[in-house]
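The chain that follows stands alone, in the form predicted on its own, written as structure tokens.
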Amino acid sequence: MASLALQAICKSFGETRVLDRLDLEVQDGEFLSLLGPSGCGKSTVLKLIAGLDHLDAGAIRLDGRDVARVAAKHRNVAMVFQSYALYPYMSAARNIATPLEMRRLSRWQRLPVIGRWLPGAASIHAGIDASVRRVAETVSLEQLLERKPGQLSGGQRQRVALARAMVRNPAIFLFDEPLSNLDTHLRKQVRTEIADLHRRLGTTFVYVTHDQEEAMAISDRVAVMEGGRILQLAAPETLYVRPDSVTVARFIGDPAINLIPAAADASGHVVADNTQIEFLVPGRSARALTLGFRPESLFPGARAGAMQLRMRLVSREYQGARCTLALETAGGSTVHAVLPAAESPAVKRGGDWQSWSIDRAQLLVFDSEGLRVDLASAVAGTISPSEEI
């Protein structure tokens, strides 16, 4: 296991800066993800610690030790490619082995037939062999050793080039989109066999993908990045709860969050599609502002202590034990609701304008900087429409 530090990591291709003063720390034991569209640097930041790539400026530190000029085969960190990077004319087995055999083999006991047979390789071949096996069974390859790549379903290939990792016994894991090219289900299959290995090695991850899904179901932390810069590292149900800005709200949960357009008034209140809300945020003149609910934050009817808006039904999607709910605002936004499928029935059809109820401790304000604003509560309890919808 290794802690993990980046600090002030800059990086540039060309005219185009990739990464600007990046910092980042990973604590020993931990599973972080990088989280972010394609072009944002989380791959980069990959290939920087793995020493595939050399930065600009800046320091990696491995256990406080700085690596970046350190060469990659000594960084004792094991990277798994979103593509596998399997050699196809080899067996399981064979792909598995081949970092031992790079590390502990001279280049003529690597030869093929005659390299098992000169001075001290039949010992070592008989070391290789029995790590390999030991790393098939955790990832349950066992079976398949024999086998080659194109033999293979998608994700145990992906399992191989796991084991090929696993069995260096390195300090860091790094994946890049390791699931990418795998089916729905399949995802989700592997994503959780990743996280069960994980807790069982208790050795530091550090994985790459641009699916919220995933970082948010196996990640210790997330660490979401736009641009070159981390925007917000937290744990993901923080990422949730308290987005620091709107970016990373859009980024995170399914369906969106919620955003309408809001305003502070005179008094510093919080006015929302015609409703004033008992909060008062910092300063008190008139600004534009954004009011950001999660779509399960949403109730049909009044609810007391609530925020009440005026909507109408625009659309209903059913997926089984849930519907989401498209709903207009008497404002004219577009907003969206989670509901149970037994109590989606209850909301009206035919444009009918309801009162819903929104979860006055799930609500958001957002600047006009899209910056997650502090709230102070003006009257605890206590939300008012400003005017008759």
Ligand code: ADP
The other form holds:
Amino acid sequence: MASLALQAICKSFGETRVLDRLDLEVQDGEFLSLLGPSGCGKSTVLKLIAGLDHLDAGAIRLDGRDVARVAAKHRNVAMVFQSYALYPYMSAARNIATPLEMRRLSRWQRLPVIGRWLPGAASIHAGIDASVRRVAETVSLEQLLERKPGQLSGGQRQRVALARAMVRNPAIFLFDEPLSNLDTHLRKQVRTEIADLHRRLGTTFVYVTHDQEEAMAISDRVAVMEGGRILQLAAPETLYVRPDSVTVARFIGDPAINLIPAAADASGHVVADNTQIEFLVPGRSARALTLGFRPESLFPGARAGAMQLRMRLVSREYQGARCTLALETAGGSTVHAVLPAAESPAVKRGGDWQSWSIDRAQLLVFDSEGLRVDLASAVAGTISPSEEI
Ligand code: ADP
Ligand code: MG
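Alternative state: the form predicted in complex with adenosine-5'-diphosphate, after the form predicted on its own:
The next block holds the full complex; its first chain is the one shown before.
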């Protein structure tokens, strides 16, 4: 177990600055995910932590100790890659044993067959074999230890890679998109196994993914990255309910958050789609605003106390338990609603304009820079009914 702190780390490749004074603190035993689009610098962060690449500036501390000059193999950090990086000609058991053999045996003692007969080697080999069996059991690989990677499924290969990371008993596990090569069904299963493993080991996990659903499902906290910076670091619920910016709001959630243009009128009230919302924005806020609300906070009909907008149903996607509806607002925006299938209205040709209600507690307002406006001090009263359109 260990805590990890990255302090103002910088990394450039040639002229391109990939990480620019990035700060990150990971608690002891935490499951933290780095989430961001391809190319935003996630793998670079992991490689710097593992010691597979060098920092330009800043510090990396493991349990408070600066590890800048500590070689990768002495950092007690294990990395699991997307490609598994297994040796194809070695059995699963040998693949798992490799990190221990490299560490505990001399070059001669590592030789196949005769290595075991060299002085002192037998007891070390026996210890390694026992460790391999122990971790193989943890990830249910006992029956498959003699197979080569080519004789294993994708999910089984991923478990060999996991076991190989575990065998050294590292203080920190780093995962670089470990599920990318698995099909959708298996991805969900293996991600649950990884979350389980985290609970059992209680070790610090830093997990990289570009899949927001995956990050939200298994992490204690998620760092949302873009262009080498962390936009927001928070628990999944906080990112979903109170994103700091439009960018984070858009990145989290499926279907995506609804965003419609809004403005503040002379009295400071937010106006969207010709509807005045009883929220006051602070006087300094820019007049060009964006109103955001999640698809599940939108309901058909006029509900007391809710914000109401006139909308027309455009299409409906059936998804078993629920339906996703596309609606057009009077102001010309397209928004989505997610409703239980039984409650979702059918699409009619030339559908009428109807009232839809938005749960006011879930409304978000962003300023012209895309930052969330704090509405805590706003005066919330009753809703003025929308003008007839
Ligand atoms: P991610 O893992 O988020 O997809 P990476 O950390 O792999 O992103 O890469 C971030 C940026 O750094 C990308 O633009 C990538 O092209 C660049 N990059 C990464 N590694 C190297 C390298 N060894 N040499 C040059 N550019 C690199
Ligand atoms: Mg990457």
